[in-house]
Structure formats: C-alpha cells, structure tokens
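Only one chain comes next, encoded as structure tokens, the form predicted on its own.
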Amino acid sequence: MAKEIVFLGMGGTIAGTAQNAGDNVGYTAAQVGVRQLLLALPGLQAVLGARQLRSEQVCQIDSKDLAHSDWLALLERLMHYLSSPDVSAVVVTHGTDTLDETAFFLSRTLPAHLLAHKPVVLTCAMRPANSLAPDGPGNMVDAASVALCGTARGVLVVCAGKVHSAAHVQKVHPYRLDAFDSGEAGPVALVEEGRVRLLSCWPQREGLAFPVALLQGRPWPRVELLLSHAGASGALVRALLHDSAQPLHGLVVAGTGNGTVHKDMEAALLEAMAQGVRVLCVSRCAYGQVVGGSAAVCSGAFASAALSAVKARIALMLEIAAEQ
C-alpha cells in the first residue's frame, strides 16, 4: 500500500472567500473545506506521485479566534496520523494571524519520536481562496513538496517559497504575500519549482515530550501578555492580580530594548511575584534577544527568554502546567 500524505484543515484566509474576487482585504475567513481546496490543486498529483491523499477538517475558524481547545484537537489528530505507519507526512492549512503560535505549540508538545522521521508542515495564504490571484494553492503544493522531500523533519511553516522553523517564524507583515520571517536565523530552506533547497539543518527537538494529558480536561494555567512602554504603569498588573475570574499564574512582558521594564510596572511585577505569579521578560525588538550579563534584566529580578512574546507565553504556560 502506498504511503499517505494527510492534509488537516484549520480554516483561515486560505479557506476564505470574498464577495468581490478583487478584494483581498474584505473577505470572510474559513469558508471553504480542506477537501475542496485540494480539488483546486492541479499540480498536486505530480508532487504526490504514487502516494495516496487523505484530508480531514479539524476545525473551521479564523485563526485570530483560535482557542486552546482547538490546539488540543489538532494535536490529537496529528498524533493519530503521525503514529500510523501508512502516513509519510502531515500538512496543516491554517490562518496566518496565529500560525506562529500554533507551530510553536506543536513543536513543544508533539512527541519527539513522532517528528524524528515525519514532518508536520503548516501552510497558509494572505489572499482568500476565490481571489483573482490566490496564493494558497501555490503554498499548499510547496508544503506538500517539503513534506515529501524525504529529509524534512520537525514542525515547519511554508509560505511564499520559504520554509521556516517553528522556533523562529513570526508574521511580520499584515498584507504582503511574503508575510513571514525568521529574523536573524533565516529560513531553513527554499522551495524552487517544487524542489527543496536546504539552507540549514532541519529543526530537532531534544528532551522528553511534554505530558499532554496535563492540558486535557482542566483549565490551562493563565498567563497574560503585557507591553512595557514610555508612561507604562502597574495598573494592568494589579488589575490582573485582583481579577477573580481565574487565578493568574504568569505574566510575560515584552520589554523595551534588552527586556527592560518601566520602573512603575516593575514595582507592580515584583508585587505579583511576591504573590506567586511567574514573570518572564522578552524584548519587544523585532530582531535579537535578551542578552544577559552584568546588567541582568531588571537587576536580575525577572527571568528572560529568547522567544517572541506570544511564544514565551506558550512556553511559560507549558512549564507551569508541568509543575502543577
């Protein structure tokens, strides 16, 4: 029996439609099923060869509205298919707004042994499916090319001919087709006329798999994001501390420069730490990461992470969940 490639649909712009085919902004996301999207890819069969194609709609949602439960649903289906000896790889069609978050979550929660020989490739589009010049079909074919190239590993993102690792990819533009960037790390590979040209090593995760059962059937640890800026105060921090809706477990602060925080906000963060809240600082700068040394972040009061703010939030949530 020929090996299979599985496409999982999550919705997003790639599955969106507009009333006017010339409108690439005023569309409604998540309107077209993944099976229908695959029918519009005449170049896909050449990439598949003798492999069989399978698809499944995991959810149908604008990615800005994704919930933790949607991540768990996707994770469960990925583990199911990656565990099958008949499946060679899995491609996920996803909205662009939170694509970097989903990719990072999967890279931290999928068991390493499942990714050792099979890639999970997420792809997307910046234009709706019925656009005059949609970019989704090309991205889907490129994603299949990467998934089936024979060497790809780990959790990857494919968009506009570039292949990014989950650890470094970020959405950096709200409109142009080449909307993703990996900062100083750069893309892992390029897709050129269906051929994958590797630029660096495929991502590999070391260490034990995250115990996913800790996230099922109970609320996830509450970790909120804050931004330090000129004139920042501690009001939001204190408001979160007194919010009785759900206990606050952690705060991630996108700090200025080298992860620094306005003195008024810093005072409130110290109050939060005294109440048992974990605080993690990252830099709000587009490039680079917090650099330690003699001038430690906020005089050493807070831990720092070499991640974007949204990824640091996910990392902190998982860390706290593992400790509970």
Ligand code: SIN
The other form holds:
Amino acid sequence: MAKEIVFLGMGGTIAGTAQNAGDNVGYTAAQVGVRQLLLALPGLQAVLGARQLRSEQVCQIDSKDLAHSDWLALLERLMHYLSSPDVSAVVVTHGTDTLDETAFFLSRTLPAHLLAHKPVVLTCAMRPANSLAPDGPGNMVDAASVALCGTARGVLVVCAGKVHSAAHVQKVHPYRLDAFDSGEAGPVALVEEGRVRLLSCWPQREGLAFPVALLQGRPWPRVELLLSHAGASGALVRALLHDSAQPLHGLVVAGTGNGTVHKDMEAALLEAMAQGVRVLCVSRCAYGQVVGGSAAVCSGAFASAALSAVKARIALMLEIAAEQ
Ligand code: SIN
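What I would like now is the form predicted together with the named molecule, since the data block earlier showed the form predicted on its own; can you produce it?
Now the complete complex, all chains and molecules, led by this one.
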C-alpha cells in the first residue's frame, strides 16, 4: 500500500482570512481548516506522487494564544502518526508567532526513535489564506517536498524556501515573508523548485527520550521569563515569589551581553534560589550565546543556556518536570 503523508493543522495566519484580500496585516488568524487549505494547493499532487494524503485539525488557534495543553495535543497526535508504519512524514501548519517554541518543544519531547527515519516539518505563512499573494501554499508544497525528500530527519521548520532546525530557528521579523532565521548556524537546507539542497546536516540528535507521561494530567512546572535591562529591579522576581496562584519553579532571565543581570535583579534572584527556584540565564543578544558557560554568569551564581530565552524556558520546564 502507498505510504501516507499527514498534515496536522494548528491554525495561524496560514489559515487566516482578511475582510479585504489586499490587507496582509488586519486579518483574523486560524479561520480555514487544514483540509480546505490542502484542497486549494496547486502543485501538491506532483510532490505526493502515489502517496496518500491525510489531514487532521489538532487546534485552530492564533499561536500567540497557545497553551501547554495544545502542545500536548500536538505531541500526542505526532506520536500516533509517527508510530504508524503507513506514515512516511508529518507536516504541521502553524502560526509563525510561537513556531520556534513549538518546534523546540517537539524536538525535546518526541522520542528519538520516532524521528530516526521520519521528519516532522512545521510550516506557516506571513499572509492570510485569502491574500492577493499568499505565501502559505508555496510553503506547504515546500514542506511536503522536504518531508518526502527521503533523507530529511528531525524537527524542521520550512518558510520562504529555507529549512531551519528546531534548535536554531527564531522568528526575526514581524512582516517580511522570510521571517525566520537560524542565526550563526544558518539554515539546514534550501528548497529550490521542489528540490531540497542540503547545506549542513539534518538534526539527527534532536528528540531525546522525554517521559511524556510526566506532562500528562498535571500542571506543568511554572517557569517565568524575565529581561534584565537598564533600571531593572527585583520587584518582578519578588512578586512572582509571592504569587499564590501557582508555585514558582523556575526563572529564565534574558541577561544583558554575556548573560549578565542588573545587580538589583540579581539580589532578588539569589533570594529566589534560596527558596528553591531554579534560575537560568541566557543572553538577550540576537546572535551568539553566553561565552564561558555558567561560570561567566554572575560569578557562577546562576546556570546558563545556549538557547534563546523562550527555548530556555521550555528546556528548564522539561528539566524540572523530569525531576518532579
Ligand atoms: C499566529 O502566529 O498564529 C499568527 C501570526 C502568524 O501566523 O504569522
């Protein structure tokens, strides 16, 4: 029997509609189902060949509003489809705003053996589905080309002809069609007229075996994100420590330069650590990472990570969940 490629819909601008087709800004995200998007996709059949097409709507959401439960729903459907011998790859249509977070979350939670021979390719659009010149259809066909190219592995993001790894991708522009960048690592590959040109290596080592059951049926550890800046104080840290809504487990601080933190915020962070809160520092710089590791961050007081702040929050949340 011919293998299947599965498209999972999560919403986003790729599924958005504008009242005026010339408006690429004032639209509503997450209006059109993934099945409908696929029906309107010229060029997909040529990529699919004899393969069967299957689709499922997992969420229909503006990705700025994603909840941890939406990630869990997506993770569960991916594990289901990737486990099936009939499925050769999965493409996920998703909003651009938190796409880098979802990709990173999946790369850390999907079991490595499920990604060893099949890729998960996330794609998106910067213009709504009924735009005069939508970018979603091209991105979806490119995503299918990557998914079915035969060698692609790991969790990937396809946008504007570039293929990024979950580890490095970041949204870097609020409007341009080429809104994603992988910083100093660069894209993994390019898609040119349906052909995939590999520039480095597929991300083979992503998808460490995370005990997914630890995320099911219970609240996830509370890890909040802070930014150190001129004039920063310890007020937010202390407010979080005293917030009775949900206990605080961790704090990620996007520090200045090499992960440094304003001295007033640093004092409050040390208080938080004394109360058992995990503190992780990253650099708020657009490129590079903390040099010298944790030893360089506030004289070794705080751990550091070579990740963007939003990804570091996910990494710390998973680390704490695994220890609970
Ligand atoms: C979203 O992230 O869901 C809306 C914005 C976008 O997809 O570009």
